[in-house]
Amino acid sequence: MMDTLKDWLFWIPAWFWITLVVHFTILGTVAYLILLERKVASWVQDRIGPNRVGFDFGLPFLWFLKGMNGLGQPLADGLKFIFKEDYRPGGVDKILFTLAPGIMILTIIISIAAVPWGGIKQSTRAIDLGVNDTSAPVPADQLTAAAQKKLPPGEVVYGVPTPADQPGTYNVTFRYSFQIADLDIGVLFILATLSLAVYGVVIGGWASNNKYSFLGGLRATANMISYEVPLGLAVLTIVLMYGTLDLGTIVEKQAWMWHGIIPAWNIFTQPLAFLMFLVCIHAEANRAPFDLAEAEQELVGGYHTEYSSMRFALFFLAEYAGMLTTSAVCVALFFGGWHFPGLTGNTDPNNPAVTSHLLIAIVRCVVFFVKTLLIIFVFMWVRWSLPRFRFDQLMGLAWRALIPMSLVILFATAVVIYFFGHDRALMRVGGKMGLILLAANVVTLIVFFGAYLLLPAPPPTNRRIRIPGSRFNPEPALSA
């Protein structure tokens, strides 16, 4: 019995295990972000915050659950979208009114998928491929296409099936990532599916038939087209020194260490590219500094000022959802994914992301995964520390500081890998190119900003103005 219930899980494909682990986790990491953010605000603002909703449900019988240290505050939360009144105001289009909060839930549900949690697992089992025992040998690449058919999708054979004790029965050794779906071009399929989430903004501002929705959505796309430009140009310039859009190949190349004490992470060679990116993911997500689509002072609340219950939920949702992926591409492409120092497994020695141990896969989940929360961390402390930026300085600092300066540790990039190169076979940064590609970040930095002292000055908008009688610009004050 329990050998035919392991045959049969082991046609289940392991992308099917994976996607049901990684949707579970990231929708309940969501629901207890929002409780992170406001633990802290509170650290921020020097008070306690929610700490009095547990799991007790006003039941007596449960008092140990009581409290809890606010624990139960997501669940509350979500109770109160659920009874919450599903208003829907006159005049506004209904099907896409109800269209666009879905679109931003589903672009960033469909992103997750190329985000590489735990690198390769390799495994052998005895599996009979259906080939007749003959005196000749069988040629190997029947066996390997045979092999390959007994196979669920998404698992690759690796290597020659070798003759097991049983008459047809092959050792077969095969990989599969450990991901939901391994992309040639997972950095792209995942900048390409978030830039769709506008979508869902600006339907839903122009949908609410609302001039201040209207105006939220007008910001959220001049913001979320202006910082995408150096966004693509920051990921660019990690995709131009290993040549590959695969996210899962990028972690790998960053999978050792320099004089085996330093990780060859990217934010270590290219800090500027790290610095642009985080400033745009901030920027992608609408959060503050650059959440001008719903200021709360100017337009009431932005293109869902309409929304309630919970169509407002996804839109909620679907903020911290985004900074998860967002978060997690940033610790992929400059934090080297899955890796940390001691964490071994190693099945090839040619591969650092090949492991045999599925605990060592597992762990190297939870290192990325908490990686990914340091970063959502700093999203959240950017937040309570600074202040929202006008529009005007929103657009000059995407305009005239982060796209010269993508475009020109892009272009040093380039020069550094064409006159110094890398180790061609591994596609690895070795510690004499790292250092030379730091200190081109740091030159790019100096000339940028003697240069930027050479531009004309930007426009003079919401100048000062003398006022009489102000304790700040002291100024005879006018006679009756």
Second form
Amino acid sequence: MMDTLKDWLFWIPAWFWITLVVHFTILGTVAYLILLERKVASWVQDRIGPNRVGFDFGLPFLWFLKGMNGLGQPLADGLKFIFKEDYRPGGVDKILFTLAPGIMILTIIISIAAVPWGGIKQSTRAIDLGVNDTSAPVPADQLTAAAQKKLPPGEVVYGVPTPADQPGTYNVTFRYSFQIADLDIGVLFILATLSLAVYGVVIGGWASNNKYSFLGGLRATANMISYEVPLGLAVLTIVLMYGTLDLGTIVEKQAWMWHGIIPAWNIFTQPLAFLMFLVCIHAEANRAPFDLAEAEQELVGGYHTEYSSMRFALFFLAEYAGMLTTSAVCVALFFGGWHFPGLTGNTDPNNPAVTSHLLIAIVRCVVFFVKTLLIIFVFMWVRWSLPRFRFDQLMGLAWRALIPMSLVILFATAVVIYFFGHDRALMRVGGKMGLILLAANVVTLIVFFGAYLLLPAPPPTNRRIRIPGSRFNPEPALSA
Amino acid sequence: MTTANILAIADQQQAVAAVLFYIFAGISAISALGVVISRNIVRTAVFLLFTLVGVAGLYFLLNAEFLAAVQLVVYAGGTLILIIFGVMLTSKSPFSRFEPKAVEVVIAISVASVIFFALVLAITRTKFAVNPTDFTAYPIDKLGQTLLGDFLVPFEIVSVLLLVVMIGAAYLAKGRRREAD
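Alternate state requested, the form predicted together with the partner chain (shown: the form predicted alone):
Below, the chain from earlier opens the complete complex, with every other chain and molecule after it.
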């Protein structure tokens, strides 16, 4: 009985477990990110923040679970969202009103699939391949194909299976990526699915049949479309360095140390690209200082003004899940993903991503996740520290500063790669080339600051609009 | 991955791929019908979104991942959002509806049926390779080298054309605003 169960569990493919764990972790983390946001807000504003709700549910015999420094807050919030009245105002487009939050959360959850959490896991297992003809040696190709057919999807046979003790049984070595979907175009896939999230905002704003919601939706769309351009260009600089769109490979190429002390992460070679990427993912997440879409002083609440109950919760969760995805991409592109000094697989000298220990793969996932949470902390820190941009400043930052800057840095990277081409076999970036890239980044930054100083200064005040009776117009208001 | 690996994987995934094919094809077909039938402009655009996403799913099933991602980025994420933007900004009432005339319906049906029969003829007369073996024929780097190598001149001409269109659109938009002042 126990053996059958074990066998059965054994044949559930690895991607199934990974998908299960990743999704539950993401959804649980998103709930706790909201608590973290409130805690960070109170830290910035010198308050205590939520610290009352524990897990005692008001039951006296659970006194020891009381308080817990507010850790029960997400549970209470979730329950409250579920039990609130699911109110839909009159005059809305009924189908689209319900569809919008669904589109938003769905696209963002899909985009998480391509995040390379833990490198590549290599395992060996004795499998009965059903080739019993012992008279002649079986061709290698046929053995590989037979072994591949026995494996669940996502696990790829590595090398040629070797005969095991029993006849017909072979030791099959296979590898699988420790992520949900190992796509050749990982970065592009994430950018593509994230670009669909804007539909949730714009459709939600439109379907509400409310001018303020509609304005919020339009602002969010303009914001997200504008910042997708520099975001894509910043990603392209990294893609150019490694010649691949596969996030797993990009992480793998960063998993080594310069002179044994400095991790070869792209943050050290492309700091300017990182800075631009960070600004753009703030804008993509529609958070302060880019939260024009929900500027409460101007628009009541933005695109989700008319939403309540779980429909609102889905919008809210999608914002945090989106932050989680973009931060994970940021970690993979600029902070070496799962790499931490001393944490390489050592299974395959040519490929540090491969490990044969399950424990190492799991530790890598934890490292990746902690790095992601650190980036998210920066998100929250920025949100509670900086005031909101004006809309023209927002657009000016994207079109006049970020896009030219990212084009220049992309061009500089291309030139550096052309003239100082790296070790083609390993496709790593380091040594002289890394220093030159760093210099190119710094020079670009200095040139742009110099150019900024040379530009004619904008007028020191806001443009005044002469509305009769406003404080910019001394004429008395037109009275009837 | 060797060819033996890839072939075996494809063989194994056939059942799943068949189910997914019908799901994606169904999404595309039903929402394409919705695009035609719906009278509400924004709903039409949302149906079009699902059509494009369904087609992207079909591309994924055919191992054309790059094409699928480009379909999502360019058509679903770029072009369609601009269409929705334009419709929302220009339509007079928020829930404006199509009211086609009888003549328009007749013209649309005749054009659509001609295209439909042309497509049916093309599909039934073409001999498709039943068991394609070369899965790795077009990886992205090859695609890029082809675009910027063998097809450099057409590629550049298309780019210039797009640039001209963009400048023209900006000029037209600006000119109208001056008139308004």
